Amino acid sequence: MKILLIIGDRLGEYDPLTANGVTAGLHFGDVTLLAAGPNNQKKAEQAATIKGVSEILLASHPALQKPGVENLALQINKLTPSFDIIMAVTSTFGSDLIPRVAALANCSPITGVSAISKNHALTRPINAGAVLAQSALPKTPVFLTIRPTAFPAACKTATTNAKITVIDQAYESNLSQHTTYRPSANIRPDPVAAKVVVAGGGGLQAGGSFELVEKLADRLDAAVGASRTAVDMGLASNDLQIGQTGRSIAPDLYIGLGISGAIQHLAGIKDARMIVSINSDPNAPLHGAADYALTADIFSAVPELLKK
């Protein structure tokens, strides 16, 4: 099968999640990669050492180098022919891409895979990643959506193996108008990116702010997330909601403070390696899926492990 990955964005630039996705495209075949949007040489430039990519279509007229999603659409809607299957990680750039792309073709895409079998069953969670549904590949195209953290990153060559070809053809829409990147004033990691992050949850409220996480991820150099609760409580930013509507990570060590861990929440941290909780409540639905769970007041515990 051949296989169209889109490089990914994030604000304008390469995004190193692709790396996930040539991993989840391998499972079906040889890897073509498609670099557009602003600083398309430098994205192409960045993939081209990824093992297992044979090829990376350069998109260089210059209504595919702008920001945004329809003007690429259209063109990859262009090219589906040549492929049996479009693909890119999800992200806030997939997740909007992909539904387009499909959309012209009159299809419906799957969205946020987690597993391919050999035979190519696709496995992704639904009902909030309470039950795993599996797909038998309907018939090409397909257009996917692959959650990135479900793989590991491919290997990169100390050569360039891919070949470049550059398409100069565009289909412009006007549908929108991209004006500027605005970036949120979190000066952390990101947390889809970092190793260890410490989210905070509804329990927080009763101090009235996220310090207490931000002391703790300070220290160990970490991200930090939230809850759906703490954001709508007004104590985190949206951008920093983890769970199946916010972002979904996998650290090496993930530390809940004051979570109780409802099921959305519990979908957005399921690939993280070791999983900390600490709430007062023992019932927390959070410590049944910890590795290390301490029922405690995080107002006490917390400072204590600061000190530690």
Ligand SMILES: Cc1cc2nc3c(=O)[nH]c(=O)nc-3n(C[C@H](O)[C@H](O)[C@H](O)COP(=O)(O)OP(=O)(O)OC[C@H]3O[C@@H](n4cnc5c(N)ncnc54)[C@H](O)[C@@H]3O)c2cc1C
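Since we're looking at a predicted model, the values are computed, not measured. Throughout, rigid core stands for the largest set of C-alpha atoms superposing within 1.5 Å between the two forms. Numbering follows the first chain given and starts at 1. First, how it differs from the form predicted in complex with this ligand.
- Superposed on the core, the two forms differ at Ala226: its CA moves 2 Å or more between these two forms.
- With the core held fixed, the Cα of Ser280 is displaced between these two forms by 2 Å or more.
- In a rigid-core overlay of the protein, Gly207 has its C-alpha displaced by at least 2 Å between these two forms.
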The other form holds:
Amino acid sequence: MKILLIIGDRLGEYDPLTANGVTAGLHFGDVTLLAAGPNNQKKAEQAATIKGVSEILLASHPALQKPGVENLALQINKLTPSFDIIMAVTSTFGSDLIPRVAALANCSPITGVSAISKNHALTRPINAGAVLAQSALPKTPVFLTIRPTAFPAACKTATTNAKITVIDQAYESNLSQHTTYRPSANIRPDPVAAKVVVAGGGGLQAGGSFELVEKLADRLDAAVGASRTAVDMGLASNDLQIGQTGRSIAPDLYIGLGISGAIQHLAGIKDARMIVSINSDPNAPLHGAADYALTADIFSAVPELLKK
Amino acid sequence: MKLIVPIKMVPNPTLPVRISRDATKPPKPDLKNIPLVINPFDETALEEAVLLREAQIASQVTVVCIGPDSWEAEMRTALALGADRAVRIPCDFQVSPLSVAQCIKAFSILEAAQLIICGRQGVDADRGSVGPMVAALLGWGQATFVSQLKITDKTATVQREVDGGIHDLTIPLPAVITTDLRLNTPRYASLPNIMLARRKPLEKLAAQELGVELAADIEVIQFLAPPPRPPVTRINSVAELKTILSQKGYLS
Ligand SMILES: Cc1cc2nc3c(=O)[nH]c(=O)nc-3n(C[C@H](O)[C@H](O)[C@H](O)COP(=O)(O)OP(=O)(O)OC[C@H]3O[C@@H](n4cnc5c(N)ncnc54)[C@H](O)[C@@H]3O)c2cc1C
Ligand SMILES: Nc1ncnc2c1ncn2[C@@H]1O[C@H](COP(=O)(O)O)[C@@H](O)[C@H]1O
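If the one shown is the form predicted on its own, what is the structure of the form predicted in complex with this ligand?
Full assembly next; the chain just shown is listed first.
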């Protein structure tokens, strides 16, 4: 089968989770990438060294320089007849784009795929991850987003064999007009790709900041995550929200500080290898879902943990 | 300006969904005892639409759903929350997202709507596909994951919550917006409004009248429970946690 994977875009730059998309794409067949939108040349260069990529289409028309999704969707629609599967990673970029592309081809997309079996059956979590639903691969063209945490990132190679083909037709719709990106202040690794994530919740409110979470994260070389409550309280930026409507993570170690463990939060951490919960409430649901549960006040426990 | 808010009903998301373990039948999510509620993101969408009407930017707010009879009680809730009209396109099977999007498209054209506010995802199946699909079918602009919305003079200025930060975007109307929870805090239905809603009509419209043939969703061949996690180990001191983290190589 011929696969077109759209290179992920994060605030106008290359999204490294594209490499996870390649791993998923290789389950089906030959993977061609599309580099489009702002910085497409640079995106193509960054993606060219992903192992397994056979070709990169470079869409360079000025209409695609605007970050709006509408022109990009039209461009992909013109490429659809040449491919069996059109896919992207389940990121805010992919989730914005793929359903639009699918509808232009009169198809329903399948979003958030977490497993691809040998016979190409697709599994996706539903009901906040309480249930996994498996379907056969529909007839082509198929439009997918795949969960980056469910597929390891494909390796990078030293040299690239990927052929770069410039396509410069574009289809202008002039619909959304970009204004600005405001990157979040997070300077730590992306929680989706991180091996260790320290997440903070409503329990941090008494301290008025996320400092405790950040200190432990720095000590463990970890990414920072947050519950929705912590984001709503203004303690953490929105892109750090973990859960059903935030991001799904799969680190080797997740430590939840002052997080109750609502169903919607648990949905995002189910695939963590080891879960540690520190909560003053012995009955916090996260304690029930954890591998290790410590009932303690985070404002005394974390400083003690940090002591050498 | 007329506004359309597509809403769907979902099993109350604060209650855990279990998978049935009747050995004689294939496993299935057990939803029997879970009451239906308006999808939380659609409540946010409805609130935003009602706020726009209260600010006299919108003239009429219509909620529309493609769903079974059992959704009618919650259609009334939508009326009590401030919708002017509630229209249901009857459908008693698991319908495909494309059919849903086609119905919403046709209905929006019929109503000459200028703005469609959808939820970013249904929390039942976590797809998040209908909003952008409706925008595509109509050839309108879209702004997904919106946490702030301003309408001025045929333009929507929005703040989108995206990976890595915030995306500020302006799009011309007509357009499709999908909501993030931080867009607003939905109101509660007041008792007088609940009483009033009881007397408002629930409209019905057949998909055929919109020129849409409803197609079934992709078939699920198997439902599975996620792999079980090992039982929890309760630890009694920070020292013990330190030892565990050191032994596993996370803490030196
Ligand atoms: C449609 C929908 C989608 C949602 N999506 C998400 C999502 O993606 N992600 C998400 O996280 N949530 C999501 N939520 C919200 C979710 O339901 C919970 O409200 C939220 O996860 C609670 O966050 P919390 O546990 O940090 O806060 P709280 O529920 O306020 O819990 C705080 C915890 O901290 C503990 N605590 C307090 N003080 C201390 C202390 N000093 N030391 C130790 N522990 C302390 C308390 O015992 C408590 O357990 C969603 C909700 C809805 C309706
Ligand atoms: N059956 C339906 N009837 C009306 N609106 C729907 C329906 N299904 C989905 N929607 C709308 O589309 C949004 C996204 O749903 P979904 O794509 O199913 O995750 C929902 O929040 C609703 O606004």
